[in-house]
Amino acid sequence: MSEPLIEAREVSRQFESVEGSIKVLQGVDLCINPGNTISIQGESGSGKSTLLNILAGLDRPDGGSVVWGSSDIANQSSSKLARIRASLIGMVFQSYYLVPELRALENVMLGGRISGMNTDLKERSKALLEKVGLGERMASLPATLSGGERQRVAIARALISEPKVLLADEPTGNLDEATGDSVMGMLQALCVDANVALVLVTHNTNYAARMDSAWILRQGVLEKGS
């Protein structure tokens, strides 16, 4: 059996407020394989979301470890967490986070860059906006996409740098029924045909059940779904 690509072990985390310490992950297992699809559900404020940062490495936890591949990425460096980030994982959020700046081609290549991939990347950029429908739009900026074209942009961008796994924070949780359901159809055809691994964040039971597995979230007790 191929080794994990990301494993999060006892892992927990909570917050100060006013009224004491929030338990918001407690005690969360999870073991994400190469090519998996994973959904997690829960309430709003469920501690979803921190268990993706977590994931990511864009968060440490109180207790517990998170692991990609054999390195606990406790004992990395923030600069060599990052390089290894780039390579490892792609991001896609539900407020898209485009720079509004940039046509949507610059948008794209703007991720490789960061993760450091420049060989053939326009053409790539290029070839990743057509796959996604949208080869008509690379010269526009997103203040002149609709939010499902935002998206689409938004998910050629996580996934130019090529990595082994995707998470997803609710992706369609800005677009109505019609376009998120079609964003999620080209989300999971484009996982499948690069083999990513995705973990999606959702409140939608019907994109939950299309996954190989589905986890909630109680209590900050991940648990597995139905």
Contents of the next structure:
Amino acid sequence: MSEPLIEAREVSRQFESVEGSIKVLQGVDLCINPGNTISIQGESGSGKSTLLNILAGLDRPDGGSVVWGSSDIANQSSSKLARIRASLIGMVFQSYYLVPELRALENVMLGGRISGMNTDLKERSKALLEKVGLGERMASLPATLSGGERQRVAIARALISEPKVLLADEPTGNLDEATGDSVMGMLQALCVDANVALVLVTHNTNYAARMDSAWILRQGVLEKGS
Amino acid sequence: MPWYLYIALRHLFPQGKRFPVYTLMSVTGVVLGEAVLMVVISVFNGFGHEIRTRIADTYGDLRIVTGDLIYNTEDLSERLKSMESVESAVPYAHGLVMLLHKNKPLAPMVEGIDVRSDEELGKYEEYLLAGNMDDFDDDSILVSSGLADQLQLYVGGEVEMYTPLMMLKLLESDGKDMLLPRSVRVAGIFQTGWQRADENTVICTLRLMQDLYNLGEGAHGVRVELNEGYEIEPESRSISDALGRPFFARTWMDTHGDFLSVVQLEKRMMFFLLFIIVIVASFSIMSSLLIFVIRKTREIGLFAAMGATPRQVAACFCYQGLFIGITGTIFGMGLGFTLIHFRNHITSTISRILGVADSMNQIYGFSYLPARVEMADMIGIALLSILVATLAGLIPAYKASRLDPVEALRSE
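If the one shown is the form predicted alone, what is the structure of the form predicted in complex with its partner chain?
After this comes the whole thing, all chains and molecules, with the earlier chain placed first.
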């Protein structure tokens, strides 16, 4: 069996508030292997996004460890982590986070520019936008795109750097059911095509059921779903 | 192009959208500061250059003296003219006289010039307000505008001239001799724009001066004009060395340098005072960029999520300061050169509106606002403006690089 891309071991995270410390994650173990699709469900505030941020190296756990390949991210500087993240992980958010000053094509290309994958970037970006069905909207600014179109651009932007893992935080959360289904189908197909592991945080049981493995976060504890 | 450079440009100058107000305000601050600095410094350079030219025209670049009378001025002039750096060399004599007109006496400085030199005559012709150089001979004088005003002299009028030598003779004769003044005609009234010369100066021929001061064929020295491109100070030393004792060269800087030093000092003071405009503009850039960092917090989080390092995020905002500085400097130079080009139209329009026409001429002796663009000054102003604008981007850049990506992504 191949080496896991990302492995979380006994990860815990707590936040301080006026009411005392809140334990958001407690002893979370998760292994993401190449090409795997994983869903994480849970109530709002159960720590799903926190777990994704820790897996992406954007946040540091209070206890336990996160290992990318063979290196513990606790031992890496933030600059080194950023460089590794650029080639290892793609992220998709519920609110798309497109750069409003850039056109659809430029937003996609930005992902490649930041990860340093500049070879044939424009052609690859165009091809990816064609794949997500936005061949006609490449020159459009985000403000002129619908929610579904914006999320497609965001997915293309996440995949342009050819990541090994895609972390998607409720990618259909802001979309209606039909558009959500379409975006979800496209996301899954793209990940399968490119052999990209997908970690999907979602409230939608149907989408969760389509993944190789399903997990549920309850009061900071990650449990295997049905 | 690195992504942070690209994003910095697109933040400032987005395509297909209106020009952002914050960019406009930030750039405008630099444009105004740059343009004002350019105009003021160029005008001061112009004043300095004009004054230097006029002093050099009346005094000469150098004066070769011995401390005594020089009788072999022809030989000395020829020796000087044979030097590569020397354009002209003509003898002169100078001193003090008393002019009496309508019972009003004044004691101006007098300078005897060699009328055989066309260059000498040409120079004064340029500054004539009234009269004609053709009428200038051994029985006539040119008087400065200030002197003409005080003694109510006019072209063609007669004026009585007394010399210290006459007074001395009167004293030696124990009052037995009568003091007969020399009556001379006013051939012209001149104004150089150099106040010291315009207040109290008489120009006469060298022959008349030799006669008045009983110099015989002697002169007090030889006035030297240098060719273009020669520095006065080093050249004065090399000419002194070449001539050897008893000759030595004095520059106009030795006698009138204080006046130019004041102009230089004023120029420096104005530079520092007006540079405050650029510094104020830099605070405007800083506050605009800080607000921009807050507005773009989620975007900064996104960059981090996509693999941007804190240093790259900082560079993105630092480059915005740099681009504002460069853009402001380019437009500021354009505005500055335009204002310098049309300065006389602008000042005459303002004078006409305020009803103070010709004030420039009355106060400074210039019928126009002088300006001289010196590349070293312009480059210095441009580089400083760009540097200050870039420095103004450092604090916002540091703040952006220190943002916690998770908090940034969560921000509303």
